[in-house]
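Single chain ahead, by itself, as structure tokens, in the form predicted alone.
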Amino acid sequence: MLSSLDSFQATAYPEIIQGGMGAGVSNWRLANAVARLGQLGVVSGTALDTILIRRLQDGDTGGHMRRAMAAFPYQGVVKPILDKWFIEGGLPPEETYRLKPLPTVDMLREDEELLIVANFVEVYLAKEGHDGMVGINLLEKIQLPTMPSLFGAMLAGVDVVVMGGGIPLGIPGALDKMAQLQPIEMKLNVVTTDRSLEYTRSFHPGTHVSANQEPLKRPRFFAVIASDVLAKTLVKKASGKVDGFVIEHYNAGGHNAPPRRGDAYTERDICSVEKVAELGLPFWLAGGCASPEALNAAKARGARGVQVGTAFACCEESGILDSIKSEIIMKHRAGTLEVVTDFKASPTGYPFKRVEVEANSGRDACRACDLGYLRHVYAKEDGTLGYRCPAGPRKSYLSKGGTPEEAEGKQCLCNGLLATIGMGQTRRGTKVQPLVTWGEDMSFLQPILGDSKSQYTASEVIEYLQS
């Protein structure tokens, strides 16, 4: 018989984590659908401030943004956002979206508030109408918006924070302090020639709430890892409690950990599941796990279950344009779908998996850094901080100390990913082309769709995985 502690551990976590993908691919609709079915629905926390204001500029179809904003506990913050960004009836299709300021270390209060509200909105809608678990996925590589983003998600009661794309040692402790509304000071990754200098960024959640605000629920923290060494490091050196791991194989979609040697993956790049299991924390396997066989195999190795991304990216509820989803399904069935591991495209320097679609064929990738989420923070000669993006205009990047090698082959992920969900910027009458990130494993498609269907829902993914 299970003890009460064992019973809690056996029932507190779901078998399936729906991966946090892209900017707005793992949106509130998808996370809500997954959480309703007893699994962990996850929203992507990337660029949610821009996504919110573009939804508002598009007229807020269905009124969902305004409904969630009406539930935000501090309405004095909400009104200026609505007044500034909401357009009744929406922008004409050929019009250019208005932009918010780029993220900086010393962010203006109104920019922090926009991030807080945007993340609250996405999590609130994902949690609406059920009592299931909802998480938010963030990248360690995107540091500047992280603190206000997490705070907004926590105000909405987010259950889990999932983070990869780096070594997030400071996040668990930040969650502890944020729950108590205490000020936070975190190390900032800065490109500098003087390694003796340490730069930090600060955030005080208590300044954004009233004096009688109750402490918040501290969400669980799951780190996305590709190495058992990293898992051990996080357990030993993280600033607070790590509650679990997502062990990601290099065939997973989106950003991957770089190979240990060269530009090709080998057996050395596969994480030792057994060594992670020895740490005694819950874990899930990710990358090529979208099948009932993979789920059972993961559990046989001690995992609680699996994280699945691509299978959910292709379902009806995901944020990807329907035309792109249909094209990918058709290409897979025709045997012409090619998933490319691009070692140069991402400004992060991490390998990035993508697919080509008709909407981005024969056109140059965007090189306008007007969103700035992946800009590098660098130290100038006088010690002050500057910002540069290897995927931005080349002349500007080189003038700020970047090198031609760093800029080679780079693509603007910020603009490309937003175009993938139908929020591409219009420049000189032309929409920015989509950049579609994808995973290698498409074996789930035939069992779910069969020969006759062309679309499916998140519930059908879960039904298939648990069959």
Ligand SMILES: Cc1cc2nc3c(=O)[nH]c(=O)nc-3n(C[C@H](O)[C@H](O)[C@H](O)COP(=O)(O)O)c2cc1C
Second form
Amino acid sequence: MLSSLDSFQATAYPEIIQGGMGAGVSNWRLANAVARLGQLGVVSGTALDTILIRRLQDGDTGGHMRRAMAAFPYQGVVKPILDKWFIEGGLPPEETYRLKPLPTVDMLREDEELLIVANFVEVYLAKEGHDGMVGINLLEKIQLPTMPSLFGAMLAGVDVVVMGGGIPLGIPGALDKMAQLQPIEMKLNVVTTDRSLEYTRSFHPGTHVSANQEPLKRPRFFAVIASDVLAKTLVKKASGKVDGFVIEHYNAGGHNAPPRRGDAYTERDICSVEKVAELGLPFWLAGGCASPEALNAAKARGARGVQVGTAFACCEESGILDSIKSEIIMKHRAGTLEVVTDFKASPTGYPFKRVEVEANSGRDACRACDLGYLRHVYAKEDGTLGYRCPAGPRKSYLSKGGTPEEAEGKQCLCNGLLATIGMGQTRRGTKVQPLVTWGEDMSFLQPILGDSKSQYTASEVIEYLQS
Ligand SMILES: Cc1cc2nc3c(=O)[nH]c(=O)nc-3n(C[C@H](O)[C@H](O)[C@H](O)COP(=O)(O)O)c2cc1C
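After the form predicted alone, can we look at the form predicted together with this ligand?
What follows is the whole complex; the chain from before opens it.
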């Protein structure tokens, strides 16, 4: 029997990639539904350690986490996680979730193990019960959890790694080494005034497996890009093979590549599809491509197909709270849905597409920084490393050398995005408000829903795209 990677190589590429959407929006349920139908389902790998321990603290309804954890090949690490985090029946809603330590460069072994297991679980469940292809999406800007996350996903047999949010030059080579269980040393982005210094982070997959562990399958690597120059750079300079590209337009949901100049996009920010095509690698178009016409047009330009996000984010299987999805559908129908490109909100410094919904109308500035995925690593005067987030507590950020300009307008994406999937923290009895990212193009909605329906499934999205 062909493994899913063999079949990936032997057969045509999928036409549709269901885009990775963090945090927890493209969860295992959505990716499974898409992969089952022969397209590429992509789970988001962002913050999966926190998502796993919150699902366990919520009582693991349906037992899916525990079922997947029981399939993890190294059970010695599973029991301590369950003992520490699982709460039978779940926490009462007004209780505060317990937190894991924030990501750091020298991560404790148990924190690496949690990441490995959490990513294994998500990919395992996404692949369960079918032979289709499953990918995982990670952001280059979030560097510290990446290696253990990829390793967990590879232990579950992930077929594709899709990465954007930066220039992931080191990842293809890291995947080669990881497949062979070899130690990996990667460049670490550090804010420093001394440019001569190089910082690295390391990960040794071999220490997490037994001596008789077989080499793992090396997943395909697709980079999300918004410029042909970046595509060329990746092909030339990446540490290993880049297998394809997703060319993303700036109308897409999530983070966008910054405009070339100032705070507005122009024609010059549109990637030359033809120049990417000249590189001879498979590619998909993303951003406002959720229609049969856009799919056909993409193929006519040499693309294998399209990557679609927003249409899947709004479907039944996505992780977003049903109340938020319904409100967005209602607002779109009423012509009052407003998606803005917020150039300041994200601690990554990248533009971020945001939509206002009722649930976040009273949004206060959450500055707790108790998840820390988007903290910047900076070099202190004594040469040691420190961590700071421009959306975190202001005083502490400034005392660590951050500037008021960098902190201005910043929002806590970590807590806000988790609230969007119903896992918001409760602090002193008050729930953190959701922060919702969304794409500009909603033209798929009317053809899929018509006038009477109010919800739809991932399979209806695929059916519509291929109609
Ligand atoms: C709710 C949401 C979250 C997203 N999160 C991510 C992410 O974590 N990583 C990523 O590479 N892209 C992310 N994206 C972008 C999608 O993967 C996809 O490329 C994009 O949505 C395509 O454009 P469309 O929204 O017009 O279909 C996100 C999009 C949405 C709507």
